[in-house]
Each structure stands twice: as C-alpha cells, then as structure tokens.
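Below sits a lone chain in structure tokens, taken as the form predicted on its own.
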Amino acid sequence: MAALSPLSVALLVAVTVGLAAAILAWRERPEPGATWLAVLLTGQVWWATFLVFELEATTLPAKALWYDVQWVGVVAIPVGWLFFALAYTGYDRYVTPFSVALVSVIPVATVAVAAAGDPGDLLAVDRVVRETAVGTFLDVVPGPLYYVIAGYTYLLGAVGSVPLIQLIRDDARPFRGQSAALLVGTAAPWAGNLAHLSGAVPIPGLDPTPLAFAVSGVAYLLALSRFRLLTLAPAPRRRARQLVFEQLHDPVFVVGTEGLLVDLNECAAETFGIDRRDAIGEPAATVVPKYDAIRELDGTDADKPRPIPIVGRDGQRPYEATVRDVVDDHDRTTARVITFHDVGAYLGQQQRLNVLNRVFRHDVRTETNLIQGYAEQLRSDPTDERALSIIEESAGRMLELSERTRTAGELFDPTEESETAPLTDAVDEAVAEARAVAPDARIEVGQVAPVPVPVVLEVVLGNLCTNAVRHNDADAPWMRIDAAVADGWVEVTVADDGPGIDPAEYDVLDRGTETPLRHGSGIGLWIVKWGVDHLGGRISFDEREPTGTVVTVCVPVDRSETPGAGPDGEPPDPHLDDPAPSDESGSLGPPPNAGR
C-alpha cells in the first residue's frame, strides 16, 4: 500500500479536527444554530475527505469523479454558514423551510450538474492532471457555473456574516469571543480560496481551501470549549428584550427622528386601541396620545412629570409621559422611547390617604369632643334633652362617616372581582337610597339606557342621590336624574333644587388634594370622585337656575357586557373601533361635553 503524500497527511488532520467539532455541535442539539453548525462542519469534512481520495488517484477520469463528489460539501459549507449565523444570533425568524429551500437553489442545481457529469461544461471547461514536485494534481479551467458558485457562496458568508460582526462590538465578553472565533473560521478558507481563484497559489491544480479547514476546526473548537459557543448562546437575548418591550405593562411607543412611529408595544395597541400593523409608518402626532403636550419633553427629568388625562379604551386615566433617547455609538440620536405610565392608583391612593388622615383627624376628633362636652352636661342634668339630641346627632353623623369610609375602603379592594349590573338597576338603588333618606322628597327620573355598568356607579349615583335631598333645605326638596348613552359613553346628571355646593368643595376636588386650611366638609363627594376616577370618566358640576345644582357624571359603558358585541368583546359602536385615536384621546372617544 503507497503511502499517502503529506498533503493528503494534512488535509486528515482537517478532517480529524473538523469531524470533532462537528459532533460537539450535533451534541448541542436543539441550541440554536447547533445543526447548521454541524451542517457547515460535515460540509468541510466531506469536502477534504474526498479532496485527499483525488490527491490520491493517479488517473484523470478518477481524480474528476473525485473532484465532482467534492461538490455536496462545498455547497453545503455556505448554506450552513449563512443558517447557523442567523440561529445563533437570534434572527431565527429567517429559518424556515421556504428561506432554506430559495437558498438551497443554486447550490443543489450545481450538485445536479456535478452528478449528471457536467453537461456543457457548465462547472469545468477542462480538466488536465499536473505532476508538481509536491503531487499529482487536477488543474480545472472553472466553467461559467463555477463562478457563479463561487459568487453565490460569498455573498452568503457575507451575509452571515453580518450579525456576527455586530457581536464583536457586545458588551458581553463571551460574546465576543465567539463571535471573533468564528469569523477567524470561517476567514482562513476564503482567504486560501481567494488565493486559488486570483491564481496567487504556485502550484498549478493546488486549492488551498480544504487545508485552510484546519484552521477553521480549531477555531470552532476553541469557541465551542473556551467560548462555550452553542451552550452560551446571544439568540435568547434578542427575544428576551422583545419579549420585555412587549410584555411591558406601561404603554410604550418609539418614534424616529422625523416623527413618524417606529415601533409601539402590546400594551399601546391595547390601551389606546390602535392598530398596529397600521399605525406603524404614520405620523407620531395621529397616533401617540398628546403627543404635541410630550415632544418637547426631555430626558434630564428637569421638570417634574405632570400627569396627562387621556381617553383610552378603559376611559379617561392619568398618565405620567417619560421622553428617553435612544443613542447610537456615536452619540446620535436615532429615536426617542416614549413611556406612558398609569398613575390613577397612585394619585387615588395619595387621595384616599390625605382624605381619611382629614376626617380622622378633624371630623372624628370634633364629633368625639361634641359627644364628650355634652355627656358631662348630662351628667349634671340629665333632663337635658338638647344635650341628649345633640350627642344622638353626633353620633349618627359619626356612624354615617363611619359607612362612608368603610365604603370608600370597598370600593378600591383590589380582591374584589369588577362586577356590572344595568345602568337602570343602578338608578333605580339610588333612587331607593334617596327615598329612604328623604322619604318626602319629589324624585323624579328620567329615560334610562339598559346598557351594563360596572357596579361602583351605583356607588356613585348612590351617593350623589341621598346628598341632593340630604342637604336640601326646602320643604319639599326636589331631585331629577337622567342617563344618556352616546359613543361609548354613559352621561348621568343628577340636579337638584338645594342651596348650591360651597365652590371650595369644587375647589378641592379639582386640585385633588386637600391642607388644614382647605378641605372638603365630608367624603360623600369625593367617594364620587373616586369612583368616576376608578371608572375612567370624569365628573363636572354646574349651578342650576334659580337654586340647585346640577351634578354631570360620564363613565364608559362596560364594553365587555355590551349586547351584541362581537366574538372579542368589542362592541358594535364604529366610533370605538377608530384606530387612529386623536391628540386628545385613544380608542373611546373624549366624554361628551368634554369641553365643558
């Protein structure tokens, strides 16, 4: 048996070392990019095995079939190169099987030629067997296919190599390393096969590239142990961020130096009912909710953020607008991240807090000592029945303040399950509440809609009921109560012919918070406000001619009850479909009267 010439000796080596890797890299199996990686590798093998059974053949027709099996491989390598880039830097999303099979067209064409014995000399014009002083070799003239191969396989190790590059630049060190591994594989066959085709090499018939394989087998080996290439892999990090950006529960929007909508998350679409495969492209200012309010705003949190009212799909909430850039390596801003963060719960709670730290600290204590004073005037006559009368009155106010709060409490558990109930059910305990405080009263009520409601409306109208007759000092007090349903809304005004609400209660309603010099006189009303703000509408109050006032309180109707709503829960109404929500709203459209 010859012995085998030292090139065939190297090119087993390559063979040896490539073979390794490759089953370190099946091993790896399902990490991504592991199978394309053992594809790139068993392409290299297969290409240098059979390279050393041509070295070896000592007769034309036997070192051309050698020549046209070594085909499989090289057309393998690219493919696998260009798959396993895109797998393991996380753009999976380019695999799949139509991407594979559109790439995989020329190169199994060529293996077709190749089997079919090259017919018009499409891969080889000529082939001639040189003797050199280091072996016998197959000198190809390169027919017109064997250029575009060889075009075709670096455009794609081009382009895989793309991402890889972008690697180097990581942050993460292990990253980087495996990503300059890899690229060191990958760039020691071109450059052998650049040596060959620009006829730099002087041995005629000589390609170099299968012995450059070598290099590349270490190169992966060294990122597969060192680097932990495969067990270590960057594709998680780009779905994880995804994943974050739309998993996020604050709605986000990202918009691009010339003001167009780059990129919006889940919870934008959702919140302000806005279609995204729509809305991306288009103007910032016909789809970013008071965009023109939060352009200006920088990143330096100079000014403290100001909460913005604005109508989506839920109704009217708070939002905080945080404006961050987003930089470049070169310190160039190329968008700007755009974070809407709902601040209702935060302000009802501060609320709540200030209100109840009041009423416990003023109306409670003021009560007790009324109860207290009088008491010791019982004790020194107890036929006092002023003293008895007022320490009785004390005491209901005391236990009615008591209700209110426990309500105020039950209103907001965050354990309690939101419930509907017709919005005529709800007038009608109001109204039943009203009568059972004032059972003299003249009530009347009006048209009302049977849409659902969420049943802290009963709440409020309960409230906004029992205070109109309450509080009303004519002879027979008077109270009206109508609904209206329009564009998704529930408009509820409740009038009265009483003697007015003092304009400092307005006052501290509007301000939204309360000091020891201004402060409401109880929390009937702003149990409303609570409630109104819970539900997403707003509440306005009107004097009423010649006496009286006339309470507004609009709410969106509960579309997940509406009748006839489709499949997704969204009702009929076109208006709330609107996915183009103006500077002043999302989805559901502003309250009626919101102007006012």
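Note that the coordinates shown come from a computational prediction; the quantities given were computed from them, not determined experimentally. In this text, rigid core is short for the largest set of C-alphas that superpose within 1.5 Å between two forms. Positions refer to the first chain, counted from 1. First, how it differs from the form predicted in complex with its partner chain.
- If you fit the rigid core between these two forms, you'll see the Cα of W81 move by less than 2 angstroms.
- Once the rigid core is overlaid between these two forms, R365 counts among the residues whose Cα shifts by 2 Å or more.
- Comparing the forms between these two forms, the C-alpha position of V244 differs by less than 2 angstroms, with the core used for superposition.
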Second form
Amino acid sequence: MAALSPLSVALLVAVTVGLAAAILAWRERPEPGATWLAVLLTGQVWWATFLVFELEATTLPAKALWYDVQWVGVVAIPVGWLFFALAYTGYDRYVTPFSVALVSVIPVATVAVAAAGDPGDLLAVDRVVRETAVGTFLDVVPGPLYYVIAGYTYLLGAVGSVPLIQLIRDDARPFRGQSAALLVGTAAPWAGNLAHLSGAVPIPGLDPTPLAFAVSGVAYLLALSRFRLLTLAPAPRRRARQLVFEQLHDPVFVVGTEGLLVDLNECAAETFGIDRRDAIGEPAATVVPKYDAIRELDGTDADKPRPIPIVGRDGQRPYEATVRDVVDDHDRTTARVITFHDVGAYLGQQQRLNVLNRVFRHDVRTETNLIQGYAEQLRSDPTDERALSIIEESAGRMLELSERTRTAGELFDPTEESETAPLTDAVDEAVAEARAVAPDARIEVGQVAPVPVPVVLEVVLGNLCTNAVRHNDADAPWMRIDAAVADGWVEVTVADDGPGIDPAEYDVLDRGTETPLRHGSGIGLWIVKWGVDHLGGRISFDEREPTGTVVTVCVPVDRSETPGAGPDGEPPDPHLDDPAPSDESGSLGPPPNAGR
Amino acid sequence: MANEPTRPSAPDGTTAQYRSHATPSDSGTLRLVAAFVAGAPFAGLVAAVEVAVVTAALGVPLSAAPVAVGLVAFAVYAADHVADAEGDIGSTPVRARIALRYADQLMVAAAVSYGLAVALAAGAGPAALALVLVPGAVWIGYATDWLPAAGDLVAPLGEVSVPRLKDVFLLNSAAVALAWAVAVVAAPLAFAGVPVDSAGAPAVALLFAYVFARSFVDVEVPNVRDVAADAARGVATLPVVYGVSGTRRALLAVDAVAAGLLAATAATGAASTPALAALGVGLAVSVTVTALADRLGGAALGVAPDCSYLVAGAVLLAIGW
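Having seen the form predicted on its own, the form predicted in complex with its partner chain:
Now the complete complex, all chains and molecules, led by this one.
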C-alpha cells in the first residue's frame, strides 16, 4: 500500500487512542456503563478505521463501499453514548432490552439501508470523488435518511448529556472531573460534525468528526485513568439514597406544594396500612395521619416536634412529627417531607420512671412511717393487737406493691419474647386471681372468643379483676367479664358494682404524668395502662348504674399464630379473615370506641 | 510463550521473594525487572522476530508486520498475565506478583499496544486489520469467560456447559498455535500487500503448518514446569495427562513433523534458502530444549522454547539477510 495521507495518519492516532480506551472500558465490566462506553468507543474506532480505508481507496466503488461500512460505527456511537450516560449516572432502569431495541430501530434501519446498497438514494443522493490538498475524498450529497439519522444522533447525544451535565455541579470532585472529561470527549466530535454539516469546513467532502475522536479518546482515557471513570461511578448513589428512604425505620411522607401526596416509604405504608399505588396523588389530608395538625408545624414549630397520638397498624402509638421543606436550586420549596418518629418507647419509659419514683417517694415512705409508728407503740405496749395488725397490713401492702412493681418491670423486659395464649386462658387466669383475693365474690364470665392474645393481656386482666373485687366494699362483691372480637380487635369489658374509680385516677392516666399533687393511688391502674399501651391498644372507663365501673380494654388480636387453625385446634374466629379497611388504623379496623 | 520460573523453596518452606529482607534491594528490583522483561515484552520480541524471519523466508518486502504482531503479542500476553495472575502465583510467582501489583499499568500498556497494532494494520489495509484482530479474538475465546457465558446463554438450563478454551485439553495449545501461525505467516503478506499466489501458495501453506507445529511445541514445553499448578487448577495439558516422558516423546514427534515441513518448504523452491536454514537452526535448538525439558530449570524452560526463534533471527542476520 502506498504512503498514507496525513489525514489517514491523524485518523490512525484516533484509532490507537480510541481502541485503547475501548479495551480499558471493556475490562471494567460489569461496572455501570462499562459495556456501553466500550460500544461507543468501538463505534468511533470503527468509523475512523473505515474512513482510512475510504481515504486510501482509489476508485469510486471502493470508496463508496467503505463509506457504507462506516455507518455501523456512526450509528453505534449515539446509542452507546445514551445508554452509557444512563447506566453510569444511575438511571439504569431505563437500560432494558426493550429500550435498547426501541432506540436501535432507526440506527439498525440506517445500517440495513446502507447494506442494501442505499436503494432510492436515501442516504446519499450523489457521490463524487474529489481531489484535495490533503487527500482524495468521497463527497456525498446527503439524502433524506442522512438528515434523519443525523438529527436522531443529536437527539440521543443531547438526552445522554443531561444527566452528565447534572454531575458537573456535583459536590464530589471526581464526578465533576469525570463528567467534564466525558462531555469534552463528546463535544469535540459534535463540533466537528456541526462544522461539516454547516459547510464551515473549507475542504469539500471532509467530515472532521472522526478526526475529533482522537480528542475523545484522550478525554476518555483521562477520565478512565485520572478520574477513575467506571471504577468510581456515581451510579450507586441514586439507588443508595432511594434505599435509605425506603428502608428508613421511620414513616416518611413527601407532600407536594399543592397538598398532594408525592411519595411515601415502605415503613409509612406498612405502619399505617396504606396502599402506595392508590395513595400517591391523593390529597395528603386523606392519607397522612393527623395531617391537619402536622401541617401547622411551620417555621419555628417545625424545630419543636411534639408527640402526636396516631393509630397505626399495631394500635395507638405516640409519634413525633418533623417537617422539612424540599428546596430546589432556586430556593423554591417544591415539597415537604414529613417524618414520624415513634417515641412510644421513650415516653413510656419516662412515664414508668415517674410512677416508680412516686411509689418509692410516697407510698413506700408512707407505709414505712406507719410501720415505724406502730412499732414504737408496740414497744410501749407489746399487747397492742391493733398496732400489730396495722403493721401486718402495711407490710402486706408493701409486699404487694413490690410484687406489682416487679410485674411492671417484667412487662417491658426487652429480653422477654412475646408469648401468646388463648383469650379464654387469660380470662380464666384473671378470674382465678380475683377469686383468690375475694373468695366470696360473685364472678360472672360471659362469652369469650377463643382467639390468641399476647400474654401481657393476662396481666392487664388480672389487675382489672382483682381491683374490681378488692376495692369493692359490698358484702358479696359482683364482677362480670366479657370478651368479643371485631375487625381484628379484642374488646374485653370488666364490670363491677363497687364504689367506682376516683376521676382523679383517670385524669392522671390520661395526662400520662404524675405530679406531687396529682398522682394515682397505687400502681395497679398504671400496670393496666402500660400493658394496654404496650399492646398498641386502648382503655376506657365508664360508670355503672347505680354503682360501679365498666372498664373496656381494646387490643389487637395476636396474629403471629399460624392462620388456619385457632388455639386448641378450633377454627379461627371468622373476624380474623375479614379484609381490613384501608384507613389510618392500618390493616386493622379502628378500635371500638367504648367511650368514657 | 515466556514464563517466569518458580523460585526454589527455602528449607523453612518460604520462597525467596517472601524473604526480601534477606535480599539486597537492588537485586530484588533487578529480579522484578528481569521477570517483567521475560514476560510480555519477551513474548512481543519473539513474535516480532518470528514475523521477520518468515518475511525473509517468503521473500516479501519488509513491512510494519513484525512491529504490529510484536505489539499484539505483548498486549495479549500482558492481558493474559493480569487476568490469570492469581492462578499463576504457584507457577510463576514473581511474574504474577508484578501482574497483581501493576495490573492497571500493564492493562493500559496492553490496550495502547493493541490500539497501535490495529492502527498500523489499518494503515496497511483491510486484510492486515483482520489479521491483527485474530490473536485478540482467540485470546478472548481462550482465556476469558466469554465462551462459557455465551454457552450459558444458549443453554440456560445448564445441560451443556461450555468451558474456557484455555481449559480444554490440546485444543487450548492448538488454538494458541493456530492464532500465531495465522498472524506470523499471513501478516508479512498482508502488510506488504503481496497476494498468496505471488509468494507461492504451497510454500505459504507449508510454512503455515511449520509455524503451527512449532508454536504448539513452544506452548506445551513450559507446561512441563507448570504441571503441578495446572493439575491443581484442573487444566489438562500434555504433561498433566501423559506425564513428562510422554510429553517429551510427543513433542519430539511434532518437531520431527516440523522438520519435514521445513524440508518440504525448501523443496518448493519458493522460499528463501538462508531463511529456511536459519529456521532449521532454530528447530535444532527447539529439539534440544524439548529433549531436556525435564532437566532444565524453571528459568530456562520458561524462555528456552521461544529462544529458538531468536537464534534463528540471529543466524539469519549472521548470514547476511
């Protein structure tokens, strides 16, 4: 072969650099974008190589042949660029066999037309060999398909550049460097091609695009080596951020400026029993729990989150809501992120400490003073039976207090695994405790559904039943317990004909805190409340006519049992299989409102 | 082709390169440089000399073919050493250590080298371009997991698994020999733009068969040294399957066939006699190396088979080509 033209030598430099970059890119598979970058670079090498053959060919048919072969590389470049940019920047979900096939339709059609000998002069209306100072060119008068594929190439190039341009402003220097190198590598051939299409190149027939591939190759090599392109790709960041949002253990809602729900994470959907597909796009007020209260957390309030009781899938839990604005690059608020933090455990612990502090500071001290006083009296009169009896009763109350304190501690022992028991067993156990306290009491047991319940409920019912008969001054105390199941909730009522519970006790339980002046009279009701809270349930008190109290406890049915067979081999309650309504109470129906 | 010998083990079970504190640093550096040069650069040099000798034998004008094929050889062997560095720790520890430590630099050098070779070939025309792509394509099928992956794609149920060419008995060496025979014999013609008929088709065919046979021997002889490592990795080679003695006999037989091919080439009268004589001297060196395969140390066995071409090249220069 004769000596190469200077133009061919320049093209071979582009081939050398481009192929080296292609091999290095191919080696980085399966890093995001590696394969597509190799496709892009191979396309460039292909185009430049066959352009050399075209330049060095001496006849029109030979030049036309190599010109047509170049189309394979020409059309591969924009396809490779688009999918490289998408995969590299983390938009890999758009890189699918279907999308690749769809995007490749026009390029494949172009190659097919070229392979078929350009029927109808679609690619080139005329081809002429022109002698110039720098070589012999094939001057092509473009046909209609030429302009179509040229426009399509520019379109794919522009679309692929968008995510890379975003990286230019990234905080991470390596990604800025990578994207800058890639954009330079892409802009150089574009500039060459624009010059060719606009007629700015003084040599007729010379398309300088492949010459610019030398610049591309150097830029890509720089990106691969200096900026660790492909070995340090930003692709995982989008996934990781999405993963953090999805896997966050706090429920999160994203609400647009128009008050419509834009997004929510898995925890939010699960906690509040929300169907994500249905919820997104709906007004936030209908989906986000207590939205009306939360939306007021503007400005300074947003920095002072407060507990908001919300009924979730597992019952009523206190949450703290925080609201953060999503601000775009122009400081415009585009959405608000509402995050719920479950503070039930923290508040419960604080509450228990308060109560136990009161018990030791007040109740134990009172009883101890009593014992000390009557012990002094016994010292002066060892035959004082009343003093002895009072000391015994006081010591008994302390012992009982001690037992209940222990029970309260065990209720929240994190090392204890949650056990379940049939509701019938829990009721029987509670009734047995009450009978032991007051053997003369008239105790009635109504219909009890045989559903599984957490054993904590046994403690709750035991305290309610013993309180009902113990604090009853009638000669034959009466008590009745009933249990029903509805919408996945167990509702147990304990009624008595005693003197009733002091409203001050309700007040303290409602407020959740005790003060030296406003406190409960013992720890029994607190154990009941803590147990019910622990189970995600609700408790309410009603007065009975003519005397007495009705205490209603609602807790979710324990569904950790294997469905299909109830306890003791009996079929499960049909209510358990009822489809749950989709409201703020999650997969359960709302707890029956027993009123107060 | 070239391989780095295994260092003899010390009585305490360690090898020399792991006791560098007892070795002067300059000799350690020297050893690393020597190991590097004896690796891919040596393979590239040998390939270039092979092409030059065949160019002389065929009587075609000298072209860029030796440089291009030498660059391809360097690229392919450098990439191969990097790809198999972890597996080569047992048989060629120093070379493997270099490949592991300088993997990125070696791959950049290999990529640029192959790019340059392709550019040189593209400048010589389509036929030359196709030729330089052959060794790269064979290496991809030979050493990478491309074939098994493609096999899994075709038969996803896993009923038929396609192994790496490198792991297939005899076919592995034959594939390498074939790739080099194509590149070494056809490249001088393609780069010089000389049709096969002009050079004498029988002579070209016989020389092709000769280079194929010789390359096969050159690939298998170092396997005598690698027999333990290859057996451990499940790679079937002649020494693994037939033992060292069987391998020596088989390779001597192949050398004998090569000698016959060389004589037949001379009989055609189309080849250059001085070049054929030089190749004959090289063949004699090869036969000697094959005969001493189990006695030569690892260092010698790693480079000796390929040295036959260097000897042939030196003889050719000496007799005035």
